[in-house]
Every structure is written in C-alpha cells, then in structure tokens.
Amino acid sequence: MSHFFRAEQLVMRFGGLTAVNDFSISMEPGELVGLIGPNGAGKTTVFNMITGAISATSGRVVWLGEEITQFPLHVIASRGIARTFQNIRLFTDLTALDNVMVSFHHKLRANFWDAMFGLPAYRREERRIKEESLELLQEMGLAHMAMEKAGALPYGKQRRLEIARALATKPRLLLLDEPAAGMNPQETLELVGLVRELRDKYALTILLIEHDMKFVMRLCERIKVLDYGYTIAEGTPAEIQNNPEVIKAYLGSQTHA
C-alpha cells in the first residue's frame, strides 16, 4: 500500500549502542501525529534519519513514492520536508523577519547576476520574500517584533519564530521537536490552537515530539511512544493513556492519575 510518508524498520546504531529499532511509521496527509518517550528514547534520532540529517543503519523512508533515505538534508528539505529544533537554531543577531527571509531565499528565482547588480527581477523577488514573511510572522503572531533581534526575543517567541522559518520553506510534512518546551500554561494552550490553524491553512501533515502530555494530548489523533528505541505502544490518545506499558515506562502512575 502507497503512503504519502512512510519510514520502514528504521535503525540507527551509534557504535556498540542502538539508540532506535525497527522504528516504522506511516502518514497520509493532513495527520497530526505525536512521537513520545522518556529522554534517550530514540526520537530527536528519528527526526533526523527522516530528515538526512544522519544516515540510519538501514531501514528506508518513502515519501511520496520515492525513497529518499540517503538524500542529503538539502535534498529533503527542497522536497517538501521542514523541521525545528529541540534545541533552538536562529540568527540570533539578526531580525525576526531577517530570519524568515533569510528560509525563503532557497526558492529564489532570480538568477546571480540579477542579484549582483540589483535588477529589477531581484528587487521583486525580494519584495515578495519580506511580504510573504511578514505575513508568516503575522501568523505567528510576532508581526510586532519584526524588527527585533531574534535573540533578545523571550523564548516562547523564539520557538513561534522558528516555526515561521520552517513554514518559510513551503513544507507538506513539519517535523516539530518540542515545540512547546519552555513555554508557560498559556502560551501552551495558544499553540494547540496555533498548529491546528497552520495544519488546516497550509495542508500539513505534521509529526511532533514534545514531553508536555497535556499539549500532546489535546492536540494528537495518533501517538506513537518510543522506550530505549523500541516502540511499545501507537494508538489515539485515551488508548495511550490507558496503555500499561506507557504508563510505566513515561507517563508514570501519578501523571497519568
């Protein structure tokens, strides 16, 4: 059976030590999909054997029909697959809308020459680069910071800011890696409701990690647990809270009470 992404018995071996098994996955579009586990379980290391940003051990993911996993990150990324970080990646010297302008630029269609001297061709192409990244910032909610440096934004912001610049390469799958860590009991609950919005207005098919139970709950029709690299347990949400071996494993008798 076809999947529009699918990764098959992936594994990925640093040395002596297997940081995942056998990890498979399929997605059709327009699925919000939660990847959870303790620390160490194995799931920043999927993101980035679905990314190419390592080479998994063996195993292969497909998407849209087309193997692609030994394509460089570049390559990935240019198909279609964008992702944020667990640990924060901007330019932090630069402005906010410097830094979503700065995700556009792969897609420009002006050649170097227009841009060495300034022609019109490129004038207009950076034109439409600061419009279409305003409006991602307006999406985000951070239109009023644009003009602020990346670094000096609170972290909440920060992680809204990276979202833009995934969103900046016009993805159809969004790896999001903890998109809720470090943010308050509000910012959380605004952004079920944000990545709902973005999932609906830019046909995404999204697949996240994040430790916040709360956030993964509300937001996930489907979640998948990873524990030492092994996958335990996929289901809806009230299946996984319900699961046994989820509960004793990561979500621990108390939190699930």
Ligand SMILES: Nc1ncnc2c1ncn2[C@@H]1O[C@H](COP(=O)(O)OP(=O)(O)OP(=O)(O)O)[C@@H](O)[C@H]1O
Given for the second form:
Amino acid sequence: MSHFFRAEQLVMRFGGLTAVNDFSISMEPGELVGLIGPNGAGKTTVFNMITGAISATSGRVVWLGEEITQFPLHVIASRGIARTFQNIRLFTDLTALDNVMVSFHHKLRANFWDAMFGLPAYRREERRIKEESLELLQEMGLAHMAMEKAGALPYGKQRRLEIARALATKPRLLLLDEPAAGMNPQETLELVGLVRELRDKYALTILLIEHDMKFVMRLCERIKVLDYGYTIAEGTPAEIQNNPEVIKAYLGSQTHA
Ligand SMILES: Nc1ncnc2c1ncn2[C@@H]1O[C@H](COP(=O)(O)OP(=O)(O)OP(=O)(O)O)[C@@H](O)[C@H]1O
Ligand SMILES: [Mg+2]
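Starting from the form predicted on its own, produce the coordinates for the form predicted together with the named molecule.
So here's everything in the complex, that chain up top.
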C-alpha cells in the first residue's frame, strides 16, 4: 500500500443506488493510471469522493500519509489534488489568460489591503501570476489564444485550458475526467504526448478517466475497470484488452445503448 496516495474501500450510495462499491486504489509518485468503464459505472463519482466534492458513504482516502476523507473541497485542493471536469467548467466570458490567472489567485500571498490600494507588493504578485499563467498557456499550446474568450475557443482547446487551470493550483496529484472527449483523432494523439510531458515537467501523478480506448491504452501504465460501481478488472493495457470480463461489460453496454 502506497503512503503517497491511496483510496480504501470507497463506497458511495445515492438513496437506493450504490454508484461505487468497495473501490480501492494505490498510486506511487509519477504513475499514470487509467480508470475506464461503461457510462454510469461510477468513474466520476470516484473523482468526486477523492476531491471532497461529495462525501463518501464509507471508506478512506489517504494522501501524503494523512487521512483526508471528509476534508472540505478547498482544503483537499490546497493539499495538492486538482481535477478537470467531464463537463467543462470555464469562465466562458473571461479570456483564456484570465481563466488561468483566477486559478492562481487562490494562492495569492499579498494581503487584502495591498490588493485594495494596488500597493507594490500586490502589483509584483500580479505580474508574477500573469507571467506564470502565460507560461502555462504556452505549455498547453494556447499562448496565441491568451486574449480570446474561453467560450469562443474550439472544444479541444477548452479542454486544454481546463488542464492549465488545474495546473495553476500546483497539484501533485492530477485527476483528468475525459480529457480527450470531443477532440478529433489528431488532437487526441497530441494530448498523449502532452500529458506525458506535463507529468515529467511538473512531477505529477495522474489518474485519468477516458472513453477513448486508443488514448488510454497508449498513455496509461495501469488501468482499472469499473462496471456498475464494481471494480471488475485491473492490469496493464494488454491485460485489460484481453480480459473477457471487460469485453463483456463493454459489449453489454453497447447493446443497451
Ligand atoms: N449526485 C448524484 N446523485 C444521484 N445519483 C448520482 C449522482 N452522481 C452520480 N449518480 C449516479 O451514479 C452512477 C454513476 O455515475 P458517474 O457519473 O460516476 O458515472 P461515470 O462512470 O462517470 O459515467 P460516464 O462515463 O457517463 O461519465 C450513475 O447511475 C449516476 O446516475
Ligand atoms: Mg463520468
């Protein structure tokens, strides 16, 4: 069991529905793990429990040696766990740059009065945040779109902007919820390389949900499969691709759809 990050026997019940049952995972620093499964399998619910967006019915989340299970959302974020959302959440009327800068402001060191009166400490801080935000946009291939409204960006770029916003909080654990959704094959391919680069550059550990199997199989070193809230398989991409339970779960979901 990892002392870095682990979830133990997480359960989430919504009324009579058990959305997630007995979910456990252990991750070492730098790992890139995939979480897959048919629609409604409970994947996003796992992210919601880890980040404190909802409070788990039972189970534990341990992060850097400390149990964070029932900690509030913002405390968990400040401890270095960030996420992106399946349904993109950006300030659509703000520029791409401002979207990233807003994320940085949660970490502002200058105090209220400095900000209020535009004192030098605050202006210095603002300048630093702007520079770092532009660097992040550059990293994500969005520098040339910094002054465009987020809502006007093509879908694939909005997904990248979400990642930039998550990175602005300086996470060590990054949870990506369907980062390739809505991207074309070319964009998806580029995202594989980009996620690897980000992992190395920012020393990230990454858990990601994705329906695009090519993307998951290319990128992830290890994959967990959920179906109706249960973990039905875990292994390397090759093991998962040949697992009869997994094939059955996906075929079943296609017949339902
Ligand atoms: N806040 C909630 N209240 C009630 N039911 C919920 C809530 N959130 C999720 N659920 C239900 O829990 C189950 C798992 O949902 P979840 O969003 O985690 O699935 P998912 O694996 O992320 O699916 P998808 O691939 O479609 O995003 C679904 O049946 C969903 O309707
Ligand atoms: Mg989901």
